[in-house]
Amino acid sequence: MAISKKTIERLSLYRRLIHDLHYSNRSTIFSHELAAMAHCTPAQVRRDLMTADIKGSSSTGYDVATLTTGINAILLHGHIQKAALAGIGNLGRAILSYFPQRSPTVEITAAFDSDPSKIGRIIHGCRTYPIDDLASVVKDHAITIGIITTPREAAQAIADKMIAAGIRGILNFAPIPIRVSTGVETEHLDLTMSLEKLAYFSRRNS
């Protein structure tokens, strides 16, 4: 069954929100509680969880452990996906530091950079390889996701290398859109554009 991107986004959000419940001695949660945390409606939560074949009770709510297992079954689909990150600048390092604690569905197993001083180093638990080794490392590690944190002038060339190596999902942080072939999913996160949009509308609302 195909699940929409928006539903997948909300399921990922629900999983992160209920993660902390494991450490607060909460064994159940009601749809209206999860909806309040996720800033949506209880009906939306119930529809999303029904899509994931997760059932609850109007009297007892949802079992937190079962909820986590059910969402992970959708997001993981039986295995953790491996990712490669290209560009070990400040942003790349921050992502390498952040991911191990926050994403149980994706594991960054290789990093790439063109700076010889970074090659061979272990940065936040991830080995750094030269860009020219990308295809072989992607194959050896069965990597399916690419993360681009390079300067804008290198982004398209890196995307092309990733696609040629067999990567079928790219998260692009470089401040320039990238062109991809059919069958490759992309997410573009332009921090400058987001801040400028926020600044514009905050001025209008002041």
Contents of the next structure:
Number of protein chains: 2
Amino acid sequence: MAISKKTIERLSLYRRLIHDLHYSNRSTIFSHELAAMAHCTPAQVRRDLMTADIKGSSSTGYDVATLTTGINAILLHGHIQKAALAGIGNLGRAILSYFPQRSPTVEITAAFDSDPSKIGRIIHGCRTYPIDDLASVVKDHAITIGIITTPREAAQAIADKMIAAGIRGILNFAPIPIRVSTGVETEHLDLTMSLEKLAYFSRRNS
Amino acid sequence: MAISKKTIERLSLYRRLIHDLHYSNRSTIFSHELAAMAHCTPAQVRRDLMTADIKGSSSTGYDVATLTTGINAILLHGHIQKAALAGIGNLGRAILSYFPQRSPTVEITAAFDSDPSKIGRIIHGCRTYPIDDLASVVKDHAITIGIITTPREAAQAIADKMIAAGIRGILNFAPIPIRVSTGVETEHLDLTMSLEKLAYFSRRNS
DNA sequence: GACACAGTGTGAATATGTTCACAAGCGAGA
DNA sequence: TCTCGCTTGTGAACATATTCACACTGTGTC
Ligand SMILES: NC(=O)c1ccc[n+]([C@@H]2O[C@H](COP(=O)([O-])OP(=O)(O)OC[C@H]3O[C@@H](n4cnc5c(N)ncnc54)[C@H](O)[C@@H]3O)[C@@H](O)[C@H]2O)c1
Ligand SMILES: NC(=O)c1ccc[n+]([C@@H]2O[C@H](COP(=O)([O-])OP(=O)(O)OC[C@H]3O[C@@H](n4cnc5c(N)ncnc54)[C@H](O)[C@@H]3O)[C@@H](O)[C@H]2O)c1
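We have the form predicted on its own; now please give the form predicted in complex with the DNA.
Full assembly next; the chain just shown is listed first.
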């Protein structure tokens, strides 16, 4: 029952699209409808749902409620996971303002900064702490996910602290890959890389 | 001479790492050093550079200057490409503040919003315009890349305007896939999806 | 020289991801 | 009940990406 990264991404997308685009009102949906929403092929959708062990009917397609519950069973897995954000700068604040209510599976419960002027307040429901409290807060709240929005120079040290405190997954926005011990999952979102890739292919395939 | 997306991403990363981590002082670098920086395998680095037609020496490794020029030849391709950003909100402003000087191949030259209170100013060197000027500004400045940081509801319409104005690549932060005509490249950066993926795998592989 | 060494370049093997193509299921209508 | 038209589920083919493994190369040493 191992599900690939790409499939997990799309399951997350399917669920949100069904929720956001008012498909949750409908009782059933076909693979080609989901495919149109997610911008992929019907075969891809069926393969993903097969992997997720979600069954449809050949006459009515997939039951929306079953679909949602099935995807939740995989992504949610019992309880909401908590995340901590480090670096309450421009990007960090944008994320804190955006994220509440976004995901039924993850919530950002604490934010950290080394700059005393950035901490103490509650930003969009999220408490802010000095970076030195990271270990204790992470342990007390059983936080399992870290988000790094500090400058590049601080990123690796923050990641090390997070991992030492028990965090098992890191979403990194700093423009440098983070080295982690095995068993820790890391995702590197790199704006410059994405833009340069786009620049290359937008020239190329036109 | 077709280079895959993954390879382009890594080439962009290699170049930036060499630049940021003071490797540009050194005259040569080995595949295993680049691999350590980029957090991948030496074989991967050699394969990428082979694809990029960059040759090294078996005794000294790769010449840093050759490497930089070689990657630039691929990513830059003669002239800097210009980008336009739509949606000067929390995320849009964070990007405008972050991006200047980040990439030698792409620069954000114009930003657009539908809210009159957001426009008229110059943010970090980038002029802001009403969204209705998008077509003319894009054409006048020969902008080829679009960045969407508007709410979900507006995203597809903005994308359509961008494409009509001649933009060939779109970086989309709105939580919905954008439909584009063939020949237009699109990249969907979805925070919720990334976090949910991380949540899943951080539980799983520990 | 000739040998050892530490690296590159790359065909081949492997792993991962996507699409094809079609049997089988189901409901509607005759 | 039979058949038609649509769908799902899925083995197999295909495509893409990574890793292995090793011949080859330039340099330093004796
Ligand atoms: N702003 C963007 O749109 C954007 C986009 C892509 C990537 N990034 C990356 O995200 C990171 C943050 O960008 P930003 O624009 O928000 O920068 P910023 O300077 O506005 O914010 C950085 C924050 O990190 C805090 N910080 C610094 N050192 C710290 C430490 N050791 N521990 C805890 N907190 C620390 C600072 O006090 C500040 O609040 C950077 O690495 C940047 O490269 C930003
Ligand atoms: N803030 C984040 O960290 C974050 C993270 C991931 C994704 N996103 C996505 O990015 C988008 C923007 O997020 P935000 O937090 O900056 O929101 P925001 O509300 O702060 O900003 C949205 C901006 O878009 C402008 N806008 C609205 N309709 C427009 C239109 N038709 N044409 C031009 N401009 C228009 C608004 O005036 C506003 O300035 C959203 O789709 C959000 O889902 C945000």
